[in-house]
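What follows is a single chain, given as structure tokens, in the form predicted on its own.
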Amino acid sequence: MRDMTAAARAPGRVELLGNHTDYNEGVVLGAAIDRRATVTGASRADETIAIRSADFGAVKVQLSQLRPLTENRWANYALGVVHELRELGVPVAGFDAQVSSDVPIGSGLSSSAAFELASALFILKLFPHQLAPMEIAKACQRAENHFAGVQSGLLDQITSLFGRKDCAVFFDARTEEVRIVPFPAGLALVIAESGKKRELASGEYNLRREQTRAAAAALGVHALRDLNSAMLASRSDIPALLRSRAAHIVGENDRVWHAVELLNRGDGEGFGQLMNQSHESSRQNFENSTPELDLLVSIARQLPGVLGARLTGGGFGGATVTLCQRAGAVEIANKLSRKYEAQTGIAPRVFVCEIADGAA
């Protein structure tokens, strides 16, 4: 068999609203961003998978010995994708792959999902096999669950795969509906990294998943998606911690439904208020914010032209997203960076984020 070559890329994503709702069968709103992971390479004549990253080094694995690595764990995202695609009947053989990415790592912008999807599309081009987009997204999610040890929902992969330029992506994790929602043209998103990396597999993310599952069980529902605010308010018979965790998920679902209506009307101010409410719930109810994230949000909200700000992604470090008037976005990003550095001594990476097309 002659060597075949292929290339694929997939964007990171910003979570706009719907924090930790996806694995609770809820609704989420995200957007693909103009930062991407790229995988290029060629097939091999043997059964060796060789993956090289300019940032992390290189690994070589035999297909017959495919399992999660305890060293070079960065490669598990791609190796997990190989495993899941083979389970779906994709005729994966040996290949060489070069990985590059400008999606910030550990910032809540889903560098992992971008890497997974770029790997999946690269493999599907190299070893042609037809899979529906939703199947591809789910295979990448399983790779993250089983090989990387993060019990993530499906939001990241869906947003990276289905993203469309200048549009938000609505995802219903129960019905698997994906809807494209226009984003107001006069608004922009500013991403600010806190300088505190997050490592989801270290425990807090998985712990929140367990707590929300326990809250659903205590409230007698299949998933927290099945509750509304009035139902939760009527229940005082569950532990305070589980009640707080449930309040966050229930509130986030409500905010996402409302946000879709606001975006369809072009109401950026109303959308910004929902982002502010979301962050307060993360801070108080879900306790997945940090002092650094709170400071970035506080600074942003005081800047002229800002409509709202919140943490984005899993939390426990990472980044914030600020909604602002497009005309002043660069100045807002610069001021946010300077003020944060003045108070913390940390020079954050802050950039205006364009909403981009999905994986290709």
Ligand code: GLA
Contents of the next structure:
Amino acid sequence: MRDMTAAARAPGRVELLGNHTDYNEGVVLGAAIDRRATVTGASRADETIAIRSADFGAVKVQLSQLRPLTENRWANYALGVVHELRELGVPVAGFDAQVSSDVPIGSGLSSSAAFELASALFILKLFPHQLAPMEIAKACQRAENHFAGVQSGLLDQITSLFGRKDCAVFFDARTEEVRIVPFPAGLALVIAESGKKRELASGEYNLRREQTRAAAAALGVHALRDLNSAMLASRSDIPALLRSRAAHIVGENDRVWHAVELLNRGDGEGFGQLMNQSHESSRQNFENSTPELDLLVSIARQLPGVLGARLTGGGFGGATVTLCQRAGAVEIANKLSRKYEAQTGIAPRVFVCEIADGAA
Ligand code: GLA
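Following the display of the form predicted on its own, present the structure of the form predicted in complex with the ligand.
Below is the whole assembly, all chains and molecules, this chain first.
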């Protein structure tokens, strides 16, 4: 049999608004960014999966022995995808793959979803099988849940797959509606990495998932999506911690719906204010910010040309996203970096990101 070759790539994403709403059946806004994972390679005549990463080394696994690795855990994202696609009937056999990525790792920019999606599209090219895009996204989410142990929602995979250049992606996690929303011309996004690794992040993330589930149960709703602020205000009988967690989700859902209207009108200023409110809610209600993320946000907000700033992604470390005038974006990035370093001694990675097309 002649070896088949294939290549696929998928971008990281920035979460613009709608923090931790996805697994509460809520709504969220994200955008694909111009940083991506690439997987290239060829099929093999045997049942071996050989994956090589320029940064992390190489693994070889037999298809019959597919399970999460305890060493070389970076490979679990791809191995998890192989497992999930096989479950869906994709005729995956042995292959060689080289992977590379310039999506920052551990920064809340979904380097893992980018790797999963690039792996999935690569495998589907080598071993063709008809799957709807939503099924591919969900298979990648399950790979993350089962092989990487993070009980994440669907935001990252949806945004990486459905992203559109210069547009935001709206996703309703209950109805599974995906909508492309215009991003205001003349504005830009600056990403600033806090430089703090998210070591306990998956534990804290899974704990927030538990707490929001407990809040929904205490409030007698199927999911926090079913709650509004008036209903929540009338319920002082539930534990304060659960109330705060629920308030974050209710507020974030409201902000996303409002943001879609604002973006359709090209109202960047209003959108920036919602981003600021989102961060305050993360800090106070959801407690998924850190002193470093708070500092990045507060420095950014004092710079001329900035419309809003917030943490992006899961939180507990990682990065912030700042909305600003495009004309001054590079200068804003430089100033943010200098001022943060002066106060913390940490030289952060700060860059102006372009909103890119989704996986291909
Ligand atoms: C991570 C998860 C997403 C989402 C965000 C928080 O990125 O992977 O599913 O929950 O955190 O909004």
